[in-house]
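Just one chain is shown here, as structure tokens, and it is the form predicted alone.
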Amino acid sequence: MGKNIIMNKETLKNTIQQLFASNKGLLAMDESTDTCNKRFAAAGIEQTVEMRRRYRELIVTTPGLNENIGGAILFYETIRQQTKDGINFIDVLTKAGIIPGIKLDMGAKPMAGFQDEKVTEGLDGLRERISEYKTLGARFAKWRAVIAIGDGIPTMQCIEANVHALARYAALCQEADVVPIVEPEVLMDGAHNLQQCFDVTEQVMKILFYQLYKYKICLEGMILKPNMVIAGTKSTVQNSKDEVAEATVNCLLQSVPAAVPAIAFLSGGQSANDATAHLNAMNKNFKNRLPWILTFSFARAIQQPALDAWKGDDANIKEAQNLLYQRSKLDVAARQGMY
């Protein structure tokens, strides 16, 4: 076996401890320009760089956000932006005690030769990008892989291509003392039932962790960001909160090593209430069986109520910020099983 590259494991562990102290979770505000524009269009908001900047200023300047949010994942457009008073968003967050992170992948692209499957790109030049973002102040990062369930998919090739990229990304992050968030998202889109989601999620996790082991990833210095085990949006059977919680916990217990310190769920298109209720049920029903922290790394499930209230109008900022704060507070309660 080759020797491990010396990295500062303590630095990684300290960052993770800070991110999740006091039952906090993560706010994902790293939507790509396309995704952000889609959400703006749906809310009747103009799709411009300035409107995206104003919306993200509303988020980072929300009073009291640091009570509930330990880290914010930024997009490469956002990490260099400033408030209208000329203060870098990074500085606003850091001053509030919220650790800035950065989305590093370049998006999921159609996988050549594999219909309806995608592979995430962005490994080229990644070492240099990590170094640059670290200089700007980012202390953790994110890379998302998407796995769809459908007729004959996912294929083993799709899973392997995606987890290989996740492992190489994680290795480059840890080399730079940046905590990698490893996000293999089994998508909710589709007519699959709970059991199918369970089976695919378990398979993806097992192949992922074998790959992380091969690439010498320090498990204590990473965060896993998985989907919850949930029936597809087009499935005729939608399970209860407790059933989703039980399936998710059992799936993870069978496939995620105990050395991983924290699992921060994505909301994946669930409503704000559903995502929070599912997380709550996991912590309430299984707290004493869990080797890891179970927390949140929600985007839409924290932001949507605020976005709907803001509508692009500065007169609504206070109300929108209040909704954002309240939503994140409910997620902290869910982390304690007290929602």
Contents of the next structure:
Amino acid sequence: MGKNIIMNKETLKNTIQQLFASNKGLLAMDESTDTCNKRFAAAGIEQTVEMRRRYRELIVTTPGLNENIGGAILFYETIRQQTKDGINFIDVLTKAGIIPGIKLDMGAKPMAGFQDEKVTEGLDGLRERISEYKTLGARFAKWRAVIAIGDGIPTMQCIEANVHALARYAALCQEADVVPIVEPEVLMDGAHNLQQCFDVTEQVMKILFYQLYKYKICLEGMILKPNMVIAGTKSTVQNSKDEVAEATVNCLLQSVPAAVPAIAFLSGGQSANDATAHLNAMNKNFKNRLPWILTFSFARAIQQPALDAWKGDDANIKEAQNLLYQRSKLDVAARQGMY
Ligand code: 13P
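Would you mind giving the form predicted in complex with 1,3-dihydroxyacetonephosphate, to go alongside the form predicted alone above?
Full complex below, order starting with the chain above.
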């Protein structure tokens, strides 16, 4: 298949090792402006640049966060922001030993000709943007594709367009020695059952890994960020923690090569307790059978209790930071099957 792209495999592997040392996981704090505003609105918080900055300052200055979090994924607005005392967020994180990462995709947009399906954009100018964020201090990155389950969907076209973009993004990251988080999220929205989520997730993974092979991605130098295999939020049948754990592990064993060092789950709208309990059950019940680290890269399942406690009021910062710390500590326990 021709010559491999030039990259420093050791740099990629070292970054991954540091991200997940001491049973740590990742904190996704890369909500786009729209998503962050939606969450602020739901919590009764004013939706302004300054409130987003204050909220992200609360997160990055949480005492002890580095005990549980090896890397934080930032949004492009956030990566250039500073604390009220004028210290760059990126410097606060780096000093604490938390590696900064950057969300590189430009969002999932309606896919022309394919109703209710989306394709993630952001490849144009990506090499230059990677170089810019690397100069700022980012050592890993994220790109999220979304796959919906419904009547007649996902289509093969939607899966193929999305995994093609994931592969090209991952290649550009690795060319720059930046670790790509490859995130194909099968959504929880809908009435589908656990088996349907299993089938779609397996199909997406198999097509994804064939595409990653075709585009010469170094599997040892990437992180996979999948959904858990779980029934849709509107499904009348919801499964036990052990059933979700078993389905997720079996699905990934069928479809994810052992060369991938780490799988860091998204929480996808599960409650914080559910997401942590599912991760715990996977590690508790299957740890000895797994070729990869199973860890977390949660946004809502780490942040939501803290956001609800903060309410946009600085008087609540300590309490919010404490909740953020506690949630991430529980996820570290879940990574070891000790939650
Ligand atoms: P959730 O954990 O809230 O699903 O977010 C993870 C993420 O980064 C989605 O892209």
